[in-house]
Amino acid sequence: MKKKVDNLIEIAKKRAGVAAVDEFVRDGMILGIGSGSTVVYAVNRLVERTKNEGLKVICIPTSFQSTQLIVNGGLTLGDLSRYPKIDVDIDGADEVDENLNLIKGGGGCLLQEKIIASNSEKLVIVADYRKDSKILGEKWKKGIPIEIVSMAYVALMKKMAKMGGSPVLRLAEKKVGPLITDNGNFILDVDFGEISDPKMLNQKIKMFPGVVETGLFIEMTEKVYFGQKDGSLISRKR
């Protein structure tokens, strides 16, 4: 039963990513490839097109793992400091709600993937059935990740309490001790539960000092698509 499930979900990100770069990506674009199991098959429907069409793109990765994705798939591989002004930035989520705004960071690259989608002028995200909400904090539990200064960890872990938020030092695989992120920065995941105002709650965690960046990304999104367990899609617009 639960490979029967796993298939379903793999088809359901691979129906998204496909869609996405069809309808998205065209010749000459410069494109941010954001990171996650879902923009895997984004990827390797850009490497099809650009094989099949003769497309010519420029992909600005926001993580190792979208890095690795650029390079073994044959693409162009970019940088912003080269390419400051992007066209479509293609990434994914944990948790979408219904006014597109998103949870990110379960993967630890919630900081490279805002500053790219930032400098985007589009952010399109492939997701699966799973990560569709009416509200941030219904279906992802595991909290909202924070990029932090390392030397301010206890006392951001305090004022995280204070505003009624549960906060965990999120820790490495197999190492002992914290995870360390491609920036050199500890994540708190904070519970906060379901977010009846997520942009408030963004604007004050980001006041504290030693805070870098959150993984609440708000009003930055375009469309998402949604692969379902059917094999059928959805997909909301701002």
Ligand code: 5RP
The other form holds:
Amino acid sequence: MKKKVDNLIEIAKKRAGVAAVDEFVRDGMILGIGSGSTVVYAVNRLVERTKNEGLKVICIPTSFQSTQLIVNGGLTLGDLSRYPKIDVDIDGADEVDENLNLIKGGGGCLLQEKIIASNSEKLVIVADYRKDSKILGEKWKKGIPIEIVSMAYVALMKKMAKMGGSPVLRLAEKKVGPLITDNGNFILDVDFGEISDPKMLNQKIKMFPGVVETGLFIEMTEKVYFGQKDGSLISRKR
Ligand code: 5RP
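Would you mind giving the form predicted together with this ligand, to go alongside the form predicted alone above?
Below, the chain from earlier opens the complete complex, with every other chain and molecule after it.
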């Protein structure tokens, strides 16, 4: 049974990844390449199109993972210093609300993801049906990922608790101790329950010295593709 569900989720992810690349990517574009398991399907489609159509694009990664995907797929790797204006950024999300605000950072790459998204003309999100919510925090129960400078972690955990959140320091797997991001920072996952005003919450959290970035992506998304259980596709546009 679990295997069958996992399979349906993978089909849904693929449906979203392929649709985003087919609808948004054109020859000569500068692309942001997000992180996570759904983006893998978008990159695979990109590789397929470069082979079949001779499509030429420059790909700017958002993580160590996406750098590997770009390089291993034989795509052209670029960086933000050389290409500061990105046409389309294709990325995943942990949760999407009805206004297309996002929680991101489940994979720990929120800082680079937000920098790339904020320098892209269009942010296109690829996701499966489990990510589709009315309100942020309705389905994603692991909390908002917040990248922080390590020396501030105790103080920031106290501040998050004072704001009504339940903070947890994200720990590494296969290593004792905290997870270290690609940028050498820590991550706090802070559960604020259902978030009625994500814009306000984002602003408040960002005011604390030591907070590098939050996983709340507010009013940034152009379009979201949700692959469905039955293999169909739903999309929502800003
Ligand atoms: C990583 C992210 C990912 O895009 C997000 O966690 C979704 O990943 P997946 O497609 O594996 O569900 O924000 O920081």
